[in-house]
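Shown here is one chain on its own, the form predicted alone, set out as structure tokens.
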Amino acid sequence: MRFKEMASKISQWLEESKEIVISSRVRLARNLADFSFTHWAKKEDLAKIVERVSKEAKTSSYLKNALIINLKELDDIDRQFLMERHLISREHAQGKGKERAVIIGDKEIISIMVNEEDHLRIQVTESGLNLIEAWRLATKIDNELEKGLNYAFSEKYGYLTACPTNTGTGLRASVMIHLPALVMSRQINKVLDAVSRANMAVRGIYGEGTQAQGDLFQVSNEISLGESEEEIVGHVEKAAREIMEYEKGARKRLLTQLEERVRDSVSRAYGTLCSTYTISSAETLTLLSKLRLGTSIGLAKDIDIPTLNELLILTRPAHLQEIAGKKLSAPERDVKRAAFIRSKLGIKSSE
């Protein structure tokens, strides 16, 4: 394990969020046209393209003092806890037997995935709702990149990519929102369907092929071809601001109807946490999503925003591990997690 220091504080954009939409991503799928994709490719092959990649990354003015890591060279725990900072996707850090890198840029704004799906995945996370924000970054790293590598493009179908949804732009803009009046008031389903019809794709906190956990969504584009670039962001966005629409009325409404419901729920929740000496991370994430729904709304005032996005992260699995700088069993995680809680709360313990 090598991230302890990094395990200790959270992401810049996360720090910053204190809104509905937690963060906004645009991720750019990008494939060299000298290699076969990543699939396929021969192991050396996988090598060159980590070594091109790495060493044209050195010349963005955007990745000057970037980490370069390659994966095959960390344990489970290290791969999970780049996971778990959303700085590589599940696939990248458990996939096994071949080269694979990433480049993470200064407070890790900016991370590529190297020899993923693709052979880049460009990706740009900034706090809130601003994805204009995000692409036009992301825009920019992919334009000083493309001068010093050969891109597969078509001219009739546009950037060629492992998978067929992601071809054209090759370009995914998603938000991370927290939905807990939603899910609260049984009417999630209600408005998650009607995201999906408006062919967007509705994941867990991890992406693609995760569940939902802490009321905590991944909205994003379905497919890339098509659409200009500025219209998948244009949409996505418009989609969010719907979604966050319908979350505002749902709080308004539970503070009407059901404000002691609410209080009770969000009182239990900050007891449960000041309390415990033992949970688990699934119960956390439950917990912490009531705790910021009662922060949002005035409920409770012994605790901000930024004290819960900061527990999100830091109680995570991996991160518990590298803080402590060894592997740790499930009990032993669950006691480590309930005693940072506490800290972080403000608890004395009384062993």
Second form
2 protein chains.
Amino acid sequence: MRFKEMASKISQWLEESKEIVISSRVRLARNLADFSFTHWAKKEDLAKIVERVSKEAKTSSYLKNALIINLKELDDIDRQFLMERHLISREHAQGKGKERAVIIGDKEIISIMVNEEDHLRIQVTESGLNLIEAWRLATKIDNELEKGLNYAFSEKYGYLTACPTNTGTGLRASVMIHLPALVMSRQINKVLDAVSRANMAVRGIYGEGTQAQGDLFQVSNEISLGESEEEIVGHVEKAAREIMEYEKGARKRLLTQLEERVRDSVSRAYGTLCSTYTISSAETLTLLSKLRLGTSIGLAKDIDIPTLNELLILTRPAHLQEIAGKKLSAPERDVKRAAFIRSKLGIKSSE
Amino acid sequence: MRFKEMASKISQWLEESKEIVISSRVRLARNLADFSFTHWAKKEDLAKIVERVSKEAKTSSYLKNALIINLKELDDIDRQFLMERHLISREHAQGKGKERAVIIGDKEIISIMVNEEDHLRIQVTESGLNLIEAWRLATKIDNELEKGLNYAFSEKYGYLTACPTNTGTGLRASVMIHLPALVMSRQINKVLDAVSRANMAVRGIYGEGTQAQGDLFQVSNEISLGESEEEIVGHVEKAAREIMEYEKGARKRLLTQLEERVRDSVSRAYGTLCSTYTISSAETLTLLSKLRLGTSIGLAKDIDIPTLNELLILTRPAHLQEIAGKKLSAPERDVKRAAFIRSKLGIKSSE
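The structure above corresponds to the form predicted alone; please provide the structure of the form predicted in complex with another copy of the chain.
The next block holds the full complex; its first chain is the one shown before.
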């Protein structure tokens, strides 16, 4: 385990995250023309790709002081830790044995996965609803890297990728969005169905195949071919704005129709977090979600969004283990998590 | 509604109640020889019984300043209120139209139901495990009343009662006992089965046909014929002591094996009660039970037994309505209950 220091603070995009739309992310899928796609490439070639991309990254003006980490050198907890911080995907964390790396820029805004499904996955994450800024920065990094790397590109199809759904722009724009009122009032499926019909994908907080937890959802474009980058970014941003309005409407109705119940649920969530001695990761996310809702509708005055953001990430299983500096069983983590939460809230309440 | 003042304080036996065995009660069933049993008696006769017993009670040295209440003059909430305080049975509260009364002694230690199943049901309740004291006092009152009342008594069978299970001594000795650790460790059924095999009855906190709530059980003798009064009282007291030992053993094991979980559950119960804005009667009893367990094993330092005793009774539905001075719907009561609990705990925590 080697991320003890990093595990005690949160990334900039989360630190500054806002209500409802927590963060915006753009990723570009790129491949090097001189090598087979990751899944077909030989081990030596994968190593060469890591080497070539790392070398180029070091020259980039956006990646000064970047961490270049070979995932093979990490243990399971370290890799899970990077996944919990959204720096690498679940697939990248699990891809056993394969030569692969991640390049992490200052403040964790930029991360480049090397030899995930594609040779390069350039990711930029910004706080709140800010896809355009994320897209601009991703494009700048991409342009810089392209000077030294020979990307696989077709005049007809655009950027070539391992999976055809990414071919074209290779762009995926996504937002992480917090929808507790839509969940509580059972309108969430209606809204998510409408999102799907607009060719958007809805996923859990750790991407494809993961479950929504703590009322957090990821909404992104489904395909990247046939639309310009600007159109894709614009469509996702528009969808996010619409969902945000639905959520705001649901919050207003909840406050009008069920104020006492919502107040009770928010207040109990705070009471439980202040008094627990053993708590699971899932329950923590559920309670934090209620408090996040509470702060936005004025019902949780004892806690603020920065504290909630900290608790959201620092209570994740691998974070707790990095801070402890050792592997912990689930019951041990539950006790550590409870102690950590109480100490965080204790500091707040005695201020 | 007429018990607003009474509803703001608790009876002496509960105020002084101890851990595990909350209270001990003895009741004597008696009937007047000159009248049919309650269920067969004419309305005029029932009225005469009320009159005769009331007159005699007024002369008793144990019933100075006693309240004599004709239940027909009370509304539903008043009658439920008396039942919640264990001053009358559920049957007595519900016996619509029938001429019936209750005589309540000072500090609510003595209560005599008139025209319940039997003409007289003389009840004495003491704190903790103290059946002998309760039995002595009940006998003294009984002897005094017998001077002026002609009891139905047979040399062969003893005191005659409406139901044969009460014939003989007419005595029922019961204890209200708090068994959270046996419930939590799933040993409760085993223990209660053993109790039943020893010819004891186990009931919920409001007597026959009511459910156990908040881990509170009533244990009493099943029959009252063929044993002396002393034997009956002795057997129930012995059974209570044995159950108490089982519960103590279960508490020790819980603390050894599951300390973190028990600490969590106790602490969360306190956190929830401090922060709730709407809470049902059932959930309140569940949480109070955890805190009562917590105080006895040193895990609930923010609260004491007297406060728990107060909350146990003053949060009951009819109590809340007596204090409010009006009929309240269930959701209204839940909000009032939460406010009452918060205020009680707030006062405690700011001391």
